[in-house]
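Below you'll find only one chain, the form predicted on its own, shown as structure tokens.
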Amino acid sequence: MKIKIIKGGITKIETDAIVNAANSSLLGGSGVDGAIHRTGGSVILEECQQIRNKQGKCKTGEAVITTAGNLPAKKVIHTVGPVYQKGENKEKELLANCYKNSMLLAKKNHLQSIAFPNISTGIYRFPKQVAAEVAPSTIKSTPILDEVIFVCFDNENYTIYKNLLNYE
């Protein structure tokens, strides 16, 4: 499995896969989820809407996929992080839900590249070093990929990525 990390937008990747660090509503957001939502387009908030008069909410640590729209990415995964809340609620534990449960979908789908956000690292104040030793870490248990993309958005991100996985 090869790891990759960019600095930059995910809306952006071509790749199988996206996630996308999507909110329980799945109706779109900020940050991730709504840059994903805008750019993507109406086709992807449909898709999210059905999902959700089937089966309700996403909960969090859980996954599902839409199609990609505009994007150009094959499809999106759509996650639910953990809102951070001191590390007393599991918070490590469903975040790597997140990354596992998003990889498992892709290979489900016969998907073998996917891009993943910093999940969980905006507004919901997950600390950016301990969400980057979780996702790694989950990745390399769950070798099912060809291809991991961690696509950081910010500097900090970016430079907790590469010194963590030695990147240069």
Ligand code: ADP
Second form
Amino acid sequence: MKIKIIKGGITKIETDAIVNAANSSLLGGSGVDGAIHRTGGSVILEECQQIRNKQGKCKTGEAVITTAGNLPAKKVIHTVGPVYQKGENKEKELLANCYKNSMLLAKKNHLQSIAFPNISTGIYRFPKQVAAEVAPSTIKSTPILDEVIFVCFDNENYTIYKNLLNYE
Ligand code: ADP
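Take the protein just shown as the form predicted on its own and give its structure as the form predicted in complex with adenosine-5'-diphosphate (ADP).
Below: every chain and molecule of the assembly, starting with the one above.
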């Protein structure tokens, strides 16, 4: 399994699946969620609505899959990261579940490559260094896809990931 780090926006990544840091409503939001829906178009929201009608809200740590609309990726996997409180509400475990369940859902849909944003490290306030200590280690313990890309939008996350994974 290849692991890559890219600095930039996830909506430009050509891969089998990109992951959205969604909220439990699945009906869109700000940050990376807003960018994905804006760029991908209304067909993504329509599929999210259908999923909601069928199964209700998406629980923290779980994931669902939709079309990618106008995005260069084939599919979007929407996962709901934990809101960071004091680290006493199983935030790390829930964040690990996001990465693991997204990988499993990709595999189940015969997808081989996946790109992740830095889930929960924006509005959900997860400390970036702690989140980065969860993400790659969870991926490495679930080596079921050919390629995983960590897409770091902000400089701080990019530096943390490069240091952690020993990239130049
Ligand atoms: P959350 O609610 O899970 O914290 P946010 O979207 O607020 O979700 O932030 C998660 C991460 O996504 C942050 O590190 C933020 O810098 C990053 N981000 C924001 N826009 C984009 C984008 N277009 N592509 C990739 N990452 C993005």
